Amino acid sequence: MADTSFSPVPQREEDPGYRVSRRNKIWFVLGVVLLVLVVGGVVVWVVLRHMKRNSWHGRGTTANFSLVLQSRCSSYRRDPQTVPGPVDCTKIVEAFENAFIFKDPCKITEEDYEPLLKLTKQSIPCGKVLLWSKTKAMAHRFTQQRQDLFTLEDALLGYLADGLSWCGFPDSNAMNYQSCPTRGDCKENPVSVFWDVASKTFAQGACGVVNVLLNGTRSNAFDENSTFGRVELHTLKASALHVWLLHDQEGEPSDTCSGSSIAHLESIASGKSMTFNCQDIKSLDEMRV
């Protein structure tokens, strides 16, 4: 008996069904390729974003940042009479964090710290301000001996932040504990802006004779690019500026009160109608403030 079964007829390219099937395969392949490209792009974006978040050249936020601020605020005991009214440490910590949380760490402004400045407002008695440049350790040693004198770090605002590092992310309330920008990364970073505005505020409040301790072991004891040279000096409204130029007890001084950098400092002070005086010293014991 003859075989009457039918064999499938191969679909020819000119058949409409064949063209539709081929077109679907092409679209499917294109869809897969597009999906791979999109997913790959997202992965690359996430990786690059993560790298950017952790690519700053400064150390990350200090561990337990909030707790450190709270502890320092609660333990501040330096002449409470200079701080008007009770100190609300909870609000101070909150204001400090709000200055940089949810913000681009390279786009911080002085206005971001305004609420913190209001909460830590402090009036230093006239003649009791000691500024410093490249002499931090020595200046602090002196104010430890003379509790009636204040460096910025002896005032509440500076005391809170001294030695700490902090920054966040523009799209998160988290703090970046991996790395934070330095002034070399961007000038408007949280730490640099803070110390500039804190220094400006501290200098603005100084009155009477303002003392400054400079480093005589440096060839340019007065550095216009330092915080003192850039910010504090031009903000001062005091009546007099007394420079203490500290030298190495055994070595030869690199700069003296008769040197060119001090002469330049004197000209700036004179231009601000401040009486100027400079004294070369080899020991803190020679400081008569």
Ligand code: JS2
Given for the second form:
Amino acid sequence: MADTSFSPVPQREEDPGYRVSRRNKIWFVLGVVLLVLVVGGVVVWVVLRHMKRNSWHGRGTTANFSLVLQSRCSSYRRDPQTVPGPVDCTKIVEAFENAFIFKDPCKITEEDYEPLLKLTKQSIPCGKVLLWSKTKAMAHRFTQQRQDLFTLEDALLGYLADGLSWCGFPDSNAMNYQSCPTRGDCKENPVSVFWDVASKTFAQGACGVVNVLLNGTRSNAFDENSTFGRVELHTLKASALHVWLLHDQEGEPSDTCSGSSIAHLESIASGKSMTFNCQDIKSLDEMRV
Ligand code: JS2
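Return one more block: the form predicted in complex with the ligand, after the form predicted on its own shown previously.
All chains and molecules follow, beginning with the one already shown.
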């Protein structure tokens, strides 16, 4: 009669059961290790992706960004003649936000800002546009005195965004207050694309004599890679370009109207059949605009 008593786990190696259970143990352990590796890998990937999303080299979105826009929009007081029709600040703030929220901050296009450009359309009288390059503070000091003249930052669109930073995420309606991409991180970032399209629109509207304030304390007063050299100059359809090359009182001029960079600027302006004039000045009082 067969021995039905409980048969103990096979102890010896030559027992076939032993080898099977040992193999099962090995597969089980391998399975667990693999699972831990996969889960670990996914966790590391998610964390890295989150960190990458948050780790741009530029400063994050300006605190209370939309509130700042709203208050700047309602406090904009420059010559209302230049703004056709009532300014709808709620729509303007919404259009600005929609230009970059829920979008990859490295894939922003000029089209994203189209609705905002439409809502902030402004026609600056001929001869009243002042462009600048590496002379922001001086240019704004001049237009503070001469309220009839406009830099881009005196026009509604530039006034709204001057000095601010903003960017979002491709898959959330939040704004990124930690960091935003610089031009070095990616060219199609919200701020760079904004100033390029705003500068292009501003230059497109310029007519008559366009004045530009350049910095004579720099060896390359006209920098072809600047926003003025890269965007505005090539967009201008004005009749004349008048350069004011500002030198500081004390220092030796590094570049002058007879310098090579200005000669290059003149060739581009003449190529666009704009009459060209350049004047070296030591102070803003010498600017005859
Ligand atoms: C203003 C900002 C920001 O003619 C001027 C303006 O119309 C401007 O839009 O572009 C021209 C100046 O730019 P450029 O020639 O590159 O001179 P820069 O001194 O090197 O200024 C660099 C910044 C221009 C664009 N931009 N403009 N307010 O807050 C601001 N942020 C950026 N990136």
